[in-house]
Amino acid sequence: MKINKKMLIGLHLGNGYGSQSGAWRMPGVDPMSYTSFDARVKQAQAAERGKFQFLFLPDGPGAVMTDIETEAPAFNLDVMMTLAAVARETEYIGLVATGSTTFNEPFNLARQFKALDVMSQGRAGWNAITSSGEDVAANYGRRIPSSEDRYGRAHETIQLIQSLWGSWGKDAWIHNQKTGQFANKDQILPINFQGKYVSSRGPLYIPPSEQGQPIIFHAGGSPNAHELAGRFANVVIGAAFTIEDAKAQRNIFRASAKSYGRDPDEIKYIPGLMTTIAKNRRTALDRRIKLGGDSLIQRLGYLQQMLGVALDPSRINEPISKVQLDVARPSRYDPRSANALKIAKEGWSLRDILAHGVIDYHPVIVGPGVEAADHMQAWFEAGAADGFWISPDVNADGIDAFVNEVVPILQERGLFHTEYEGKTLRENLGVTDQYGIDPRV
């Protein structure tokens, strides 16, 4: 299938160590990276060297997890401060942070994200999501609202924030020292937004950036998410384990955008991909085994459920017997199961099967760069993805490995750009101009 457009690539930037829980203990990793903004800057610069379109920072202001004794929390200290540090030391890469509509006041979100957009010369994106965990709610002294109220507030919040972003007119900032006119007050107006859940008088006192205002992202896969993203988002951060599933999800989001009077091409579907890039499969598996440690064995029970056969922990270094493989069936409750069975039938040991990442949160590439490139090309050309957000196993060397081993192959195949299209996130994602609220919604 011949296509002319290019795929989009983002980098998942979490706690600074990498996507694997053991990343903080790997040789060559600074164990204090968790609190190092310099480390995040260096990682962002590595992604920019690879011409990645954006960084994606999830956020989870919930309770500290129970395994804090041996594992780092999965998130940045503060997403906005992290991206402010990165903005000063990068030039092209987009800066996308998560901000919940459930527990944040719209005026604060509007101000923070537009300030970041101005600071970065038009490279900011807002991953607008609702919060769903009671652990998060407890930190705000609240309970999680109903789904209806969470998404009702989310729809109003995005409209309100975009109204605030547009409340300072495009040409309002005069800053003429000779005449003494700083701004045209007739173009800086209140919005007087009054909804069921949120309200604001406005205006916001920040002029437009080079791209006007931040771009809306959304992460989610529920019917509520389909509707919210279809109405407002230009990019969806997704999770899918098969081409068929990804294609179906992408089509649902595109149909939702169309139902709101938008061109389906205005919404980009970008699923995740986790990577351990090494010279060959064995080297990559050994790296994952070192990263996983004892946690690999702890996952054996779940692998049993996925395959429907009993597995003996004392035989962790042996393949599954042919007798068991003949009766094994992928669980219909877990979309990862078919891949787990496929890997098992290749004859790998139980430890190696788990090291393939068959129970991770996204598809996993464990091997040479060409395998990642092949995966991305297959999904992209099948219409299952507009791009991918990459989660390296260990950031310290995993980002460079992807940039050095995968990106050149994608570029040689004509699938990924060789230079940035412009300096703003809007230009580099191919997103249409918008200032203020979209009049169609």
Given for the second form:
Protein chains: 2
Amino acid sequence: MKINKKMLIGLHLGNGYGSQSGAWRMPGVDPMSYTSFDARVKQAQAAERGKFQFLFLPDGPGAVMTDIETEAPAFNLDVMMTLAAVARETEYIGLVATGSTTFNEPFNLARQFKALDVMSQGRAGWNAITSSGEDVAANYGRRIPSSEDRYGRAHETIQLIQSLWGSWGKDAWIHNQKTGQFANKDQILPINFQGKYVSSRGPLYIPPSEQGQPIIFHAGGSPNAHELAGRFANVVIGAAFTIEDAKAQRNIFRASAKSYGRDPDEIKYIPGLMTTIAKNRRTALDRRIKLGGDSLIQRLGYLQQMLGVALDPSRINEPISKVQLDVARPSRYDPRSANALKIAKEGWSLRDILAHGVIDYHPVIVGPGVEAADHMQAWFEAGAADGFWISPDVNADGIDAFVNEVVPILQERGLFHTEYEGKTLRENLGVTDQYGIDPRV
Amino acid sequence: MKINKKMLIGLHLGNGYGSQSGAWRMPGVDPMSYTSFDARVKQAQAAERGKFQFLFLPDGPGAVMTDIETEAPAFNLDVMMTLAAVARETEYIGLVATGSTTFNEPFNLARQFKALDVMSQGRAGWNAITSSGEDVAANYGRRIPSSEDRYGRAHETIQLIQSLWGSWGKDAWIHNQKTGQFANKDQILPINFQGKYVSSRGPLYIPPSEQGQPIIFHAGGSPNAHELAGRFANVVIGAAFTIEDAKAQRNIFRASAKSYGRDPDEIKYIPGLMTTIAKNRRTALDRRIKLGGDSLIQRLGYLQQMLGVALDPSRINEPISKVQLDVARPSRYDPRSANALKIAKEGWSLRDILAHGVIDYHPVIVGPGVEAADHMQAWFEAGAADGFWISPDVNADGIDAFVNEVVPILQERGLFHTEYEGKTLRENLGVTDQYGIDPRV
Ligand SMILES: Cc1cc2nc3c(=O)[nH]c(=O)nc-3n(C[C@H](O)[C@H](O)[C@H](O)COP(=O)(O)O)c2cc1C
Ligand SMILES: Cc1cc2nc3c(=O)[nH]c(=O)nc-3n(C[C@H](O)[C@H](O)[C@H](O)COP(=O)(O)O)c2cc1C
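Go ahead and give the structure of the form predicted in complex with a further copy of the same chain, now that the form predicted on its own is out.
The complete assembly is shown below, putting the previous chain first.
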């Protein structure tokens, strides 16, 4: 059934250091990567070497972290400026940034994403999210609107922006020096979009890119998010801890797309995967222990809750006793608990259990490349994922580790492409080009 | 008196073609420069070769021009994305973009300009304007606010943004891998800015750049503009047709700065200059005639009004008769009229008079480099300008022409620097660094 279909892979390009909060202090890491565009470009190039389909940049400029004394902010300096830098120094990889429909003027979002699409020769994607959290809203001097208002505005904003993107027809831009015709006026139309939340006259002043216009991504899990994505998105950036959960989520998004009259295959569900890739499990665990520092052990209290047994910090280097393992039960409140118990039963010390990343934001591979490949294959073949977005522990060498150790295995197994299908993001994701204004709007 | 003081020069980086509407059709011009970031980068590099202090990008995304059939839009694709591309491929030149205080979320402006400042190692400037014109407002689904509201919001927005820029103290960012200290929390402060128009909690999550924070520019001529600039700006982008007018404007801005307790020398007044540089006047005029095409002759009707005499289109290749020149009087409604009459009296044909650019947006030099140098020296030494922003007719070769033919003369005369003073825009403009939150806010 899955024959010929390949998985999609994206790279989480975050704060320049990597997904583990200790990444900035590791040997070999430039401690100024947070503000270094060189570092970001290099990381993007590493992902392109691995034929990743896209870079994914989350965004949500909330409070500067309370632990700024020891940890870097999770944010990218500015997602659009970062991708502008990357665009000119890469050739194939897709450039996907998060842009809030709540805290941006739609016209400004439209022109920046279209400019990125043009400067990258058709590689831009927009992760359209509504933003949540009072700490983000406070930076804009506001309270966070109700879910109804956020998503009401989001539906209108995406329609408005896609209309602006399509306000020049495919062949509108003539630029014929001999005849002196710059553009065909009949193919450049105002959009006169008049919504309840947002409005714009248009047209935008930017011609189509090599893929027509940017692709819509979405990231979110609420019923409103399912609906927004089902209507507009080609890719969903997801978060799921188990195959069952991922499968259920994927099916919800596919059903939502169908309810909007779309082919379910037009929406790709891409859950996250965090990686510490090393030559064997032990080396990988030691790397995580070094990365985690003291903060690793501070999570012991939470591990107790996940397993339902008391854990003694003074025995951090010992495995959980047989007696305790017999009574341990995975907490029903945390979907990561079953995995934590499974690892505990393998006989690892408390420290090593934590070093497996059992309390991280996504499933975590701490081990050799083949373990990541197995995980990805299992999820992909179970219909739980159309691909994965990868968050390496430390970007400086973690991207290369994935590219060198995981990608070749996936390629050998026929699960991942060996060459880019084309130069645009739409070609590389298998999404059709989009020109002009969608007649359904 | 002026000894040791040098003039400042900026380049108007517009739609990628140049300031004359026919530029896109000229031989040697890439007709796709409008969407080509390569073209923009090349133009920026040409200006840097000429040691220009800064690039200036206007912005005001209004209607797509009604003459789009034959003319390129005047806008830059996106000013921030353009400068992001330029930042990584230049080393010294300042990067100044226009950003509307009316049609942007202040927090978004703050982070993009700060990101540009960081990615360019301290070369960013923000031309803070309020936007005018219903056609711009319509793209944002609104009417243009009253001048009072626009400038009320502008004062608050600049204060808010400067506070966000300064929300990390000079030494706040530690990034010491050995001690594990990422930042000094005590030097990172929320701004809690609460205005009538705009508010933000902050802090921003971006450390200072090599110049602390971006420089404020302003462009505008109304009394409200004088006040805004006097309070915040280090550079005023101006428009003046005569030395007298420029001098008067410059003095108004200086007086306004003084009224805010500032040293008048902290505000530089930079009027515009348009150029067609060629080996002699005749060659330059022929270039303008080719550039202007039919639209040149269509301006004859307006030239009549400027001179107060009837002009016969069938005699386009003849000079104005002695009889007519004797009765001609410069129109009091157009400050360009005296210059037009002066040129008419030199005996040029009607076509050549128009080809001198007598009806353009700024003073125009159509001739050899020494004429531009003379103009600039006269204005500079009369106290009418601290420098100039240059709009070449065609960017593809017009920047090089200025750099090769005008810059060396200015340097020989001791009017223009021969090397960049430093690497930051503040160093190159002679403006002091700015760290932390201005205590006057
Ligand atoms: C995998 C994933 C990634 C997300 N990335 C972002 C992001 O980059 N920026 C953001 O503001 N919200 C992000 N979100 C939050 C969602 O957009 C959404 O706000 C959240 O799921 C809460 O749902 P609600 O907004 O419908 O209430 C992400 C959510 C998920 C599941
Ligand atoms: C030389 C010059 C350059 C200007 N550049 C811009 C610009 O790039 N974008 C813009 O919206 N307005 C620009 N303006 C317009 C002014 O900001 C201002 O709106 C105009 O002078 C009208 O004044 P008012 O807004 O105070 O009514 C420019 C004005 C001048 C004189």
